[in-house]
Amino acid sequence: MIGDVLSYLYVNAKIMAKEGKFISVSRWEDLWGCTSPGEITSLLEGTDYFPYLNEAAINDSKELEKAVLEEFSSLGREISKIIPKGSWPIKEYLLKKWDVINLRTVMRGIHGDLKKDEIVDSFIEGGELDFAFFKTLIDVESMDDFVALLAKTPYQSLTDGLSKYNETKNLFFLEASLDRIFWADLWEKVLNLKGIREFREFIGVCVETHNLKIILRAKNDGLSLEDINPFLIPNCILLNELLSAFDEEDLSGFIPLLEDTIYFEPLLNAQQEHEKTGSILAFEQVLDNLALKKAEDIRKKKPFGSGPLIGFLVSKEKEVKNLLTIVRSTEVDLDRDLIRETLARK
């Protein structure tokens, strides 16, 4: 216990200083009304994003988006260097997400037939794979060739989603497979490692929400259990009961099965929005919020060990996602009140 506290003293002092540069509530009030990248960049002065901004970011939303992501990636690398050795899965969580982001960028580029330089310009350094490796991926002629180049990497099982992608041309199958690889690998490691109980609890919620998203989307889109099995993460207690009822229940029928879990009430509240719009997004948003809530709970219960770090990392990710929502909204004519409402739900 004492050793755990001492090993995190420097880490927690570091993140407390960085939390002081989080975007304030009053500044969010101004940000949600921005209609151009220039307005946004002026409001980021004094935050950790500001040093990453250049003249291009002032005039181009894609350049501004990249600057925000570069700050986030740099932060992950900085923290990964000071994490205690016994907490190495947290380091993997910080670094591997950038491999996933870059691979997703390549897949979307191939799927959308984007130019090679557009794909390269979207890459963000910071992952575990050699950055030069990603540049070789853009020379492929097809999605089959792309997946084949991953044969000797941790992402070789993307082949699980390739046949469904080729059959439907729906990128969901490859993206779901990519997410599964990331979470399943991390989940297996934290299950088999003693210690880091708080981080294991957090990843457990992330794994459960991943599986719930896949199941709810499958029921919404009329997919079969056979269709989604390759994308579900095993060793998840919640999964067994839901899968046994998969063929008998419609989407709304799954929610009562979760009555004794943290997911029941939030999903029940989101059901009305889903019935109104037909969109699965309402369910996905509340599930994302539950992962954030779990991190905040851990922080309160473990204020001197890994709790502050876990809480900080998830809060930072939420800030980045909200900021990117505002940046991307400048490219389209969206109602400002709608943007504000979206961020409030997040």
The other form holds:
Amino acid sequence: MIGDVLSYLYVNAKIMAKEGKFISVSRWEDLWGCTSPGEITSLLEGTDYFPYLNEAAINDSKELEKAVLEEFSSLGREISKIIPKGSWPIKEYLLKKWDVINLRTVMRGIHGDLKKDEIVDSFIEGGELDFAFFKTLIDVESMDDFVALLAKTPYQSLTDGLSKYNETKNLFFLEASLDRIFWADLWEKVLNLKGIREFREFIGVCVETHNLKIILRAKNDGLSLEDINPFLIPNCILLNELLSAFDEEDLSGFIPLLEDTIYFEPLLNAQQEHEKTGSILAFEQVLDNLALKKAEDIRKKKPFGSGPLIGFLVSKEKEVKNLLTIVRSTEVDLDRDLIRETLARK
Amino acid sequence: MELSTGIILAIIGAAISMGVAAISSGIGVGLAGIAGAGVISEDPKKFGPVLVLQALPQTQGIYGFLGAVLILIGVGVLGGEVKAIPIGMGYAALGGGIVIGLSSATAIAQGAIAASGMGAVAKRPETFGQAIVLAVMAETFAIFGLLIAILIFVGTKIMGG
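Could the form predicted in complex with its partner chain be shown next, to go alongside the form predicted on its own?
Below is the whole assembly, all chains and molecules, this chain first.
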């Protein structure tokens, strides 16, 4: 206990100081009203994002978006250097995330037949894989070649989703496979490690929400259990019960199975919107919120140790996502109130 | 010079008063210092509030020093001739020293509170006053300890005898 408090003393003080520089409520009010990257850039003065903003970001939302992500990635690297040694899975979580983001960029580039320059421009440095390696990935001719190049990396099991992708040309299978590799690897590591209970609890919720998203999407899109099985993460409490009822229940019948879990009420509330739109986005949003809520709960429950760090990382991710939503909304002429409503829901 | 048992006990009391207080304050200041370094690395402008919060656990060290000096003056080791005090008075001095030493352990908790307070101040500068109040709470018991020790010293004529 004392050791835990001591080892996180420096980290927690530093991240609380960083929280002091989060975008304030009044500045969010102003940001919601922004209609151009230039306006957003000027409002970011004094925040941690500002040093990453260059001339190009003032006029180009893509550049602005990249600057925001670069700040986030740099923060991850900075924190990963000061995390106590015993908490190395948190370091992996912080770094590997950027490998996944870059790999996703390559996959979307190949799938959407984007120009190589466009793909390279979207890369964000900061992962565990050599950054130069990503540049070699863009020279491939097909998704098969891309997956083949990952043979000696932790992402080699992306082949699980490749056959389904080739069959359907639906990128969901590859993306779900990539997410599965990230979360399953992390889950396996934290399950067998003592002393990082709070992080294990948090990853546990992330893993369950990953599985739930896959199952709900499968139900929504009429996929079979066989189709989604390679993308589900095992050793998860909820999974067995849900899978045993997979063939019997439709999407609405699935949610009552989650009664007595933290997922039941939010999913039930989102069901109405799903019925209106037919999109599972409503479910995905509430599931993402649950991970955020879990991080906040952990932070309150464990004010010393790794609790504040987990809370901070998730809050920062929320800030970045909201900021990116505003930046992207400048590309298309969206209703400001709608953006605000979307962000509030997030 | 041969020292009486009473004097030796009083000197041990003074040593405990200062020694334990020094260790406790050192740990407390250390905890606050680690957190302070974290805050300053991010925001050097917060050095002022951080310094104030880091200084709080030092006071127990001062109480320990004060207790030790009072004992040493009381038995004549400092500022006069060494008195041949009775063994009972030696025990009283030892007891006073132990009270101050043990109650100074609050500096460790105070250091942890100050460390958290620094984080709070870094996040919301307006909480500086509250952070100080929270940290000072731990001080109360060190003051009680010092007070009891002084009462022992006065009651047993180590002070003012």
